[in-house]
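The form predicted on its own is given below as one chain in structure tokens.
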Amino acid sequence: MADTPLIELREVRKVFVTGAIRYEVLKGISLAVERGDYIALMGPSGSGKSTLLNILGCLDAPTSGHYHLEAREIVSLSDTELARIRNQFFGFVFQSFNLMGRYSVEENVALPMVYRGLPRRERLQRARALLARVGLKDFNRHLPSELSGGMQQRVAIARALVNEPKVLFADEPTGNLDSKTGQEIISLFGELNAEGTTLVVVTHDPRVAEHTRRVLTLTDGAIVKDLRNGMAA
């Protein structure tokens, strides 16, 4: 099992279709996500980068192709079981955040673990723990509309790691923040992986690229180049 891919796609694509209008917005990507990996998902507006953070987390299904999670293929599996992978194995963080503006800060990052049925002790615990390592420990009880955007950023960064989950996926996690807050979140994320997480992350900024073991370049729905350490793969 170590030396199987956490995720190989083979052959994915992805098509929308709108009236008559048939998109093809993947056009047979095959992918192989080691464990530790850290990559940046980089490329032009339009070239299917969110489209396919979106396929690895589960968010979206492939039109064709094959997913192996682990050498199980969940291409065919319900939306119930789907659920419980994204919940188990997956973090997510989002540009926008999607915070929730009527819970406290303890409360949106203990969200996750009600779907697990941990008791609210335990989901709270676990939440301050977060909380605090990622620099917040004193805001537990504050409103997400207290928060500047970078500690916001940082409470979804606490909320996706809540289920210690073996991939986090980033959305242009610095797009909303100035250069100061940004390198924090470059930061942090270098933390995370060099202690075993695995981070896929959607970015236009190329600071973020820099610091990442690994850069996927998509245009117009295919991946056109794929760099570890500056070297082509």
The other form holds:
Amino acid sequence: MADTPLIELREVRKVFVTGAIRYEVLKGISLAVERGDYIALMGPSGSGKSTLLNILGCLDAPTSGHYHLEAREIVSLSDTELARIRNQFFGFVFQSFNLMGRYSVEENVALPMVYRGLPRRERLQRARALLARVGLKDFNRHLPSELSGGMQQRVAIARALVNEPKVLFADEPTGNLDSKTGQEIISLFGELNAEGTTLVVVTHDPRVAEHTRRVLTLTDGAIVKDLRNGMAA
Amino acid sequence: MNPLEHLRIAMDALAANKVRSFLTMLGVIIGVASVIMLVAIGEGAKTYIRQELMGIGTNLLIIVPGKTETSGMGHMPSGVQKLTLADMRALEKRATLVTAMTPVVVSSAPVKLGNRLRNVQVIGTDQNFETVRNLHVEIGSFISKADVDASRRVAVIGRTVKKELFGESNPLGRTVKLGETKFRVIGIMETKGVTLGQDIDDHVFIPVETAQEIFDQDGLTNILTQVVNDNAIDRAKQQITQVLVERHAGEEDFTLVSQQAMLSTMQTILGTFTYVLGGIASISLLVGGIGIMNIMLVSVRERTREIGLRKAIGAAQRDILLQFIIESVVLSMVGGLIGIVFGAGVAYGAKAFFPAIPIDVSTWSVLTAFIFAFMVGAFFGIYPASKAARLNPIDALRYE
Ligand SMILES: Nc1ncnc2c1ncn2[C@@H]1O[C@H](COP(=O)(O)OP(=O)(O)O)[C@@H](O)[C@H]1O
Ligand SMILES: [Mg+2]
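Now that the form predicted on its own has been shown, please provide the structure of the form predicted together with its partner chain.
Whole complex next, starting from this chain.
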């Protein structure tokens, strides 16, 4: 099944209702995410990028439409099954790193494996390997607050990778970082993609987009541009 | 997911906020400690009362003048016909189920030796008192039948009286004054201490008719009777009632109190007392539970982002639910454990001050307190935990 896309969205709509106001944030998105791809989601603020990313990552459910993960419809799955999918198929990186302040760096990285049911010893072993991979092998026992922003984001990336996800989602991962550390994160993403990780990254930063294989531009909840390697897909 | 992982997560969260966790437990600690303490002391007091009451004799039936409605303690003679020695003589002949009886006249008087003086309880009684009342002379002899028949001026004194008046010297054969009357000391009672509020050691015993004479009384304070066995108590009551009613012109102007009835009245009063206090203490346990719920709600709010993150990386609603319920159960059970230790400590501490009372922390009260603490934690944890579990991960991650 190498030719079925990893993720396929068809006619996905998302409507938020706040009081009497009904706000259609996604207006029928159809999109396929291929294995090994590296996609940038761009567009003006409020265009629905985060909403789309959350739906792709099964953090949020579409109001209508279809979501196929490796050809399996997942819209009707239970909370427990969706949690398992988030745990084993996806990794998330957020703009604000969302590390647990009371846990050490290695424990933060190991956290997704807790919900996978791996024994503690194995979790910490894997966490340390991932920390080494993102260049933080000397900081295993530190608390997140002892690290710089760029280092914290790398801890978050290690955490997102620790269960060997099929897709890594990142929502403005460089938004809270200065341009130099942002650049380091971008090159880390490039390396990860070169090693085979599929990435979907929401960004405002044109430099991020330069490194991706595909750039999707959203405006008002619709995909208005889809460029592959700088050319129309 | 392994429940031990949930436990570890809960312990980490609680350890991250040690002072708050402890303060949250305080309600449960106090609640459990007071339940344990009150039940231990209450049960100890019940055992104590039973021992004391059983110590005053065996199968006792006490006849007091005056009619009371209840068969309990604390009756008021209503100025009717007195109970007399003649009544007792009649009972000795006709109440066949009574094996022994002794008259009692109680009064108080100053007892003097030279210039030493002590106010004491004076008991006028006869030779059967020792058997019926289970109190014995230690040195010398008790009042004899001959002493009673001849209304002799002889006295048997309690230990305290002896010590206060005679110090270390031998009182036997010496003369003391009860009021203005001289008595010869013929015996010293064994040490008994305080029984049911009466300091036996501070009593002086004299022949019953002598007592009636010097205190100018023709009635008796009561008659103590010993029934042949405890199955016969009701029938003995009937016999006694029949004899006395006949002698008192058809009036039932006396009351029969059995040792059993006194015991069960006391036990009921103490039992009620224990349960009321225990109930109040349980309310503080509930208040402790509400305190836990309150802090858990605050904690869920504070940790909204944590909950969102956990969901994003793979926690199901069930995992979040368990995490917070376990947290609340751990809070209340640790509180319960501390409370048990603390309550037991106070109870055994009280034992050091009241060595006579057999205070003991019973296994069932510890188990009950422990189970109660568990249930309080689980019950008051459910609402905050389900609130946490139902949080939408998107909203939770956005939460500032
Ligand atoms: N939970 C929500 N309830 C109501 N409106 C929402 C919610 N989430 C997002 N929106 C609205 O949907 C629109 C798109 O939001 P978002 O996907 O975050 O945009 P972007 O990430 O492109 O800036 C915004 O106008 C936002 O206010
Ligand atoms: Mg956004």
